[in-house]
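Quick heads-up: it's one chain on its own, the form predicted on its own, in structure tokens.
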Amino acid sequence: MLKLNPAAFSPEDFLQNYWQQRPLVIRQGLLHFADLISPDELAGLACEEEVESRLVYRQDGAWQAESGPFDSYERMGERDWTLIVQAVDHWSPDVAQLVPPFAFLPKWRFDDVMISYSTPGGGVGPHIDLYDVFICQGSGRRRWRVGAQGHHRQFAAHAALLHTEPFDAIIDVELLPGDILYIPPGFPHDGVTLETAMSFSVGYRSKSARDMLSGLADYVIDRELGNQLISDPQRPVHRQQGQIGAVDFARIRAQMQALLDDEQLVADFAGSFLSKSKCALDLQALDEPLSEADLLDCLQQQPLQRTGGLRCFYLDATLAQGVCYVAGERYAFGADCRAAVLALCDHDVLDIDLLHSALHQPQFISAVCDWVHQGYWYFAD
């Protein structure tokens, strides 16, 4: 099992002094780290329609970018190109092993494991990201330059590539296998491959207020909530027809604020919204539904494994009711299933001991059977 090197990295020190504050080079953060997927396997994934991938390269001095799927890479030559594949943890259990070492951060902030394969001279150009990333160096070597936060002019080097102007480096480092470079949002950076390399980027991203409000609006509309109109009996005569007066404006704000003050509503929205996966999952649905008796028999023999990229959460506001949110859906199992809900969301592998407190609850067993049938959880053997 992959673990961060305790001699090189302290989660407490990192969160206090670096997280979303400044970049950090962690030498040998992953001891004896080797590629979790081969270049050929990565290239094969980028041939699949469901997998998000890109090729970035320079042609006649100009930056180019193409989106997958790709049929062949023969035309690319031996220099100056990079293949990028998103959410590889969804498709490879081996790559998914890179997620648990960063469990000192909450899973709702986790985005995906992006992998790049790059030839000498390859890169994507100087740019600024809006998310936190741990770049774990696999095979090969890459040189990384990171600049300070500030007002950096950005421009479109290509329709699909937003670059930033040249910057002075506060970090200029060559990453070797097992090294990790942490970059917070807003810091310009540029990686150039020195010899054919694989980089494994563990990304963490929060949602903007715009995204959350837009999602809340859709949630309210889909469930036909918030339909109550403003009521103002015995209001005084209005003298200025074009005016939205202070009292009316206060009513309008209170009408909208009432939705945000509804803790149950916002908790259910947040759990549902944040448990949706951005990228496709590698779901292996069963041909025949699994009976409850078969599920219990199988659990006696082997644990259930969560499929890569599946998101499931609980909130303190609704946990006492045995509520959890799986792949965008809300499930309420009752107070007796609280411990099982904790196990379900906190663990990637579920054995019968973790779930035993709810295995006599018909609604819970039925949901687990349905999840296994859909491929959300599976028996590895």
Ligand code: SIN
Second form
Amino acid sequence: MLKLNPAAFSPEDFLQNYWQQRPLVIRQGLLHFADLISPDELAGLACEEEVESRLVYRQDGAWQAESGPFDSYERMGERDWTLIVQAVDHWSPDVAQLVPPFAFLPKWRFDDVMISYSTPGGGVGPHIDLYDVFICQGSGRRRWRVGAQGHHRQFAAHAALLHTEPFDAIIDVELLPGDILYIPPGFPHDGVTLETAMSFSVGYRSKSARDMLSGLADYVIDRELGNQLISDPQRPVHRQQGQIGAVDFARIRAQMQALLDDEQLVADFAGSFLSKSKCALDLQALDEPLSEADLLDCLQQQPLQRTGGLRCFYLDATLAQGVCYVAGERYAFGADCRAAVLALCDHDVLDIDLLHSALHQPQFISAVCDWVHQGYWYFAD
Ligand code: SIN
Ligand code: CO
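Could you output the structure for the form predicted in complex with this ligand, given that the previous block was the form predicted on its own?
To see the whole picture, the full complex is given below, headed by that same chain.
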């Protein structure tokens, strides 16, 4: 099992002093770290339609970026190019092993493991990200420069490549295998490869109020919620035709506020919305539905594994009702299933003991059969 090196990294110190505050170099954060996937396998994944990938390179000094899938890399030569593949944890259980070491952060904040393969001189250029990232150095060597947060002009170095102007470095290091560089959002950075390298970026996401409100709007529209119209019986005579008066404005705000004050609605929305995956999952659906007897039989023999990238959460606000949110859908199993819901969402591997308390609940078993049928969870053998 992959673990962060406790001699090099303390989660408590990190959360107090660095997370969302300032960048950090963690030398040998992963002891004896070896690539979790080969460059050939990574290149193969980038040939697949469902996998998100990019090639970034320089041609006659000009930056170029292309989106995958790619059918060959022969034209790329020996240097100055990078292949980036998104959400590799969805496709490779070995790569997914890099996620549990960061379990000191909640899974709903986690986004994906992005991997770059880069040749000498390669990199994506100086840029700013909107997310937190732990860049774990696999094979090879890269020089990373990180600048201070502040106003940095950004420009399109290519239609698909947002760069930032040159910056003074507050960190200027060479990352070696096993080293980790943490970069919070807003800090300009630039990684240039010195020796052909594999970088494993464990990325975190955060949503803006705009993202959440637009998601909430879709949620209430899809479920035909929030239909109540503004009501204003017994209004006084209005004098100024063009005016939306203070009392009316208060009504308008109260109407929207009532939706946001509905804890159940917002909890169900947040759980559903945040449990959606951004990138495709490698779902190995069964040909036939799984019967409840077969599920119990299989669970006696071996544990269930969660498919890489599947998002599955509960909220304190709705847990008492045995509610969980799986891949964008809400499930309510009742108070008796509370412990099983916790197990389902907190663990990647589920043995029969973890699920035991809910295995007599028809609704719960039937949902698990359905999830296994769809490939959300699977039996390894
Ligand atoms: C890379 O590995 O080159 C890109 C990682 C990043 O800067 O976000
Ligand atoms: Co970046």
